[in-house]
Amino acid sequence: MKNLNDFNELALGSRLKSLSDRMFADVDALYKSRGIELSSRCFASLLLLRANGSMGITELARQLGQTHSAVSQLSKTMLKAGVIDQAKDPSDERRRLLQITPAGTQLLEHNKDLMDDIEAALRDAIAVTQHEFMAALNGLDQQLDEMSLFDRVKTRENARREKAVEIIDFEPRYRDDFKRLNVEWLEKYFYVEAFDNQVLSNPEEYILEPGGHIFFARLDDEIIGTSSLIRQEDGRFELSKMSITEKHQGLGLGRKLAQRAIEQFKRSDSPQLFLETNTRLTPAIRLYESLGFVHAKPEVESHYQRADVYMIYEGD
């Protein structure tokens, strides 16, 4: 039968919790052998309060790596035991400051030998493993401070999903997705103008038949993004109708879709590629600039009321 040890890092949290519970239980038993009824979970707080003086619950929780609620409950236990007291912060009467009492200091001093023995026993147990356990634990703690486990996992997940995304050409079965994605984007940032509705409802007539192109980002048979090249009467191409569904943003799909459109433009006989956007869309403008678009004066009046930025492609 397998146990948690067989799952390595995947079970690290559970194993650390189990190790922590085991150690607290043993230390509780040691304190009780001395007639101390106070939970061993209180002693880290007492040590911090003795070393730092008065501390608010928020700061104490941060130092302990625990929730505000958990430390608040722990403080009630220590207040009842008389090892700490509390006072209002002179600079903010809404904030409570905790401080160790003489009884709490005496408790630590009278049991220093026991705490020294606990520290030495753990140091011996760690030494037998021949690993720099405390250094590794401190290093892990620091790494998770710099970037949480949640963010680390999401970064890997996004990288994996980004690799799985396909950029494909228009297919009639995805016609409704083209409109859905663009309406979702327009309603979030602006509103659907009359010309938007015409183009989105009839993409074949307004985009494909005049010689344009529509591209889709597909992930596991789900259409999650789109962009298009709309051919103008003078032969120029407009990069337009680019939208990524909100739950799949952060995968670099805007860049992928824009690059696909640029590649198509380069293979064409079109004299110019341009786009129109809005000053509110700063991340999009930075993306276009990084792809080789430069700001310019519009050559003709825009179809869209929202357009106040005009850019032309001049190459990577």
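Could the form predicted in complex with the DNA be shown next, to go alongside the form predicted alone?
The following holds one chain only.
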């Protein structure tokens, strides 16, 4: 029969929870056997308050690794039990400073031996395992402080996806994806102009047949991004119709799609590569700048109202 241990790090959360629940239950039972009504959860706060003098709710919450709401509620029980009292912070009227009362200090002192026993019992149980549990825990805590588990997994996910993404040329079966991606982008930042609809519905006629190119980013069997090179009548190329599904942004897909277009431009005999965009799209502009585009004055007026930035590719 498999148990949680067999799932290694995957079930770590469940196992830590179960372990801490067991500890709290046992420590509560120990306090109760001494006739202490106060829950063991209060003791961590009391120890912090005794060590640090007076503390605000948020401050205490951060130390305990809980929300301020939890501490706010906890403080009520402790106030009622008379082990802490409160005072307004004179320099910040919002803050309620908590501090331990003589009764609270006495409670801690009176049960110092019990707390010593708990500490020693755990230290012993850990010692016989021949592993440095506390140091390992401190290390893990610190690692997750530096970068959360969420961010760590996202980084891995992105790395794995970026590796799995292929940049491919236009194929007729992806015609609908071409329109879908561009409309999604237009509706997010601007609105779909009349000319857009024409081009997006007939990419072969408007882009490929005049000598342009369409590229796709494909993840498994899903098309998640696109870019185009549109050939002008004077032979110049326009980098355009660049769009990446919201879900997969931040993977560096824009750079990949643009780089592929630049390569294509270089292989051609086209005299110039330019693009039009909008000042609002700062991340995109920064990307273009880093790829070797420089700002310039437009030579002819744009097909699109939204365009107010004009850039020319000058190479690296």
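For clarity, every value in this text was computed on a predicted model and none was experimentally measured. Numbering follows the first chain given and starts at 1.
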Hinge between rigid parts between these two forms (choose from A159, Y189, L30, G254): A159
Treating the chain as two rigid parts, what angle does the smaller turn through between these two forms, in degrees? 15
